[in-house]
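First, one chain by itself: the form predicted on its own, in structure tokens.
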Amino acid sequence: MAARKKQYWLFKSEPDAYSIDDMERDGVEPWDGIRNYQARNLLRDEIKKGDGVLFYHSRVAPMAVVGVCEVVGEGAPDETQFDPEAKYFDPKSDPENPRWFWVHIRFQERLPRPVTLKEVKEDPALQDMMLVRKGSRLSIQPVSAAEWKHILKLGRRKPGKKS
């Protein structure tokens, strides 16, 4: 059996609820609260062990990639869909069949600069990516290996500097 290639994702994050600074002071957290179905599919089914995940500010100026983690837990029932005392409760999920999914991520890096969605939409390496795509404003989306190496790039380069 062939060996799973690493994917790579972007997960959105509001962070007057979530900021990189949290991810980085926590060091391994729950991507808990999705609930949407699209998002959940991934979240259930296709994020694995070991795939990279973008950290995107989002609902912010400026919305920005602004750092790195990887997936260190699988997709597992969120627990806070069960917990009447949670934000995230559902009454309708049951824990037989859950509704709700989560992986757990774990802090890399903070760039050293952001990559602002306006430089992302201007980038020509980057017009294909679902973060521009009109209409796209699901959560959690995945990134393509190229798109991946090249926000890393444009995050890591110094100030000032082009290229």
Second form
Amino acid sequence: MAARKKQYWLFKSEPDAYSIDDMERDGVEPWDGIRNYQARNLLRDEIKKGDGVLFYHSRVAPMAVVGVCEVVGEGAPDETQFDPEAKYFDPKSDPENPRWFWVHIRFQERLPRPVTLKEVKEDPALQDMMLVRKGSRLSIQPVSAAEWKHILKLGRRKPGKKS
DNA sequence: GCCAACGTTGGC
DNA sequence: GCCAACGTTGGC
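Having seen the form predicted on its own, could you now give me the structure of the form predicted in complex with the DNA?
Every chain and every other molecule in the complex is listed next, the one we just looked at coming first.
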């Protein structure tokens, strides 16, 4: 079996709802509640075991990439869509043909130095990131290998030390 | 907390 | 299948 090339993603989360602290505490977490078809397609079809995930804090300052996770397992139906008690319950989703998917991700590391949105915006190497594209609100986004490497380099840089 | 930019829904 | 109304996202 030919090894599939590792791919990279950015997952947004509002830290008020679910932060990197929660992620570190939980270890492995199903990424539930994605109710956008574009993101659903990625979760169902593209995001695979072993892929890298940048954990991004949105909405609440400081907005930044704050950690790294790894995808464990394949895309599977998001169970919360069938639970009438759940926040993300979707009465129109047919269990025979689920509408929404999730993947599980595992906490790997916290970036010693979070890479802020401001920093991404100002870095010439990161201008193509969907994160800084005007009007782009996708909460699950593809990240290129070069962008991944660059973000990690910035995030792991010792505080106070020049690049 | 505001609101612009999106995405989805549903009447027609 | 159009599109107005509504809901959500997420930077500011």
